[in-house]
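What follows is a single chain, given as structure tokens, in the form predicted on its own.
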Amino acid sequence: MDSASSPLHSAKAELKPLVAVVMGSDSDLETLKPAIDILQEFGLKVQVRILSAHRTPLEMVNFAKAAETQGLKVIIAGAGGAAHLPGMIASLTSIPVVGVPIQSKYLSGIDSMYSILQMPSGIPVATVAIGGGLNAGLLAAQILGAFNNKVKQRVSDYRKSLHDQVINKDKSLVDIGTNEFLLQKKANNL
């Protein structure tokens, strides 16, 4: 499908959020905020919700069942504690779901990561690193970029900026040496 005729490219689609970021608790927002930020930086509208698979299961089910008709194209779901939210949402919609394991107090998010990774056959959930909100946002943008050249270009520009940052750091390290580089780095982080 040509991006000009894609539903992601229409004026009507521009008015609606294309990505939802969902968490089971407001304590997950700090981990998911980088996903929201990068998507908004790319000019995408984001719907942000708190929907617990255990404390608000009916609302979570209603959200997941209505997601496609509301125009959502990707759902990012935080997985903390019992980590059921990404999998439950994925079981209720055909929209791609990206699970973000939330670092936990007792098991460091490994439990959440395993929960997302071990989805049963037929109910896939993409998984990023523990605490990987930024990568979840970038993956959502890449999925949308497959159908929208503007989003695809923004992802490419972002990648180029990462490349340029490393090239500039390498040049600085070579020019000023290890000790001065570390001193400047420490001064900039304070």
Given for the second form:
Amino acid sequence: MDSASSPLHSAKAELKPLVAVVMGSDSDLETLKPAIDILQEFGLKVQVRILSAHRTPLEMVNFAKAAETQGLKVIIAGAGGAAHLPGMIASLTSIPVVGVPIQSKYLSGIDSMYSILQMPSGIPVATVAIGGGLNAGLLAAQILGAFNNKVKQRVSDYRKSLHDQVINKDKSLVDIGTNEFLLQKKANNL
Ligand code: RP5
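The form predicted on its own done, now the form predicted together with 5-O-phosphono-beta-D-ribofuranose (RP5):
Now the complete complex, all chains and molecules, led by this one.
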């Protein structure tokens, strides 16, 4: 199927969010905000939910079981500590799940990371870095971009802007030297 005739392109599909960002607690929202922001910047609607694998397990199950019929194509799931949310959702749906390990208070997110990473064979979860909300949003956009040229273009524009930023910084460092560069960086809070 070419991208123009893909379900991601139909007018009806565009009214529904293709991505959901779910989290185990509202305390995870700050970490996931960059994912929501970048997806919205790319013109995508995002469904955002608090669904705890431990505190609201039945709601989590209902969400995961309905995800496909709701039209969702990617789910970003952030959780901290005993971070079972991404893996449990992945076990209930075949929609790709991107897990975000939340930095936890006592173990700095190592606990969250291992909980999300160590999935049993057969039920994968794509895991980004501890606190990697932005990368989760970008990865979700890249997955959608495989079927949607508009989203793919937004991702490649984003990459180009990253490239240009580094080129400009390099040029400025070479032009003004280390000390002035650091002074300007401090003054501009960069
Ligand atoms: C996890 O427990 C959540 O994902 C969160 O990262 C962590 C702490 O939750 P709160 O006690 O802040 O609600 O389930």
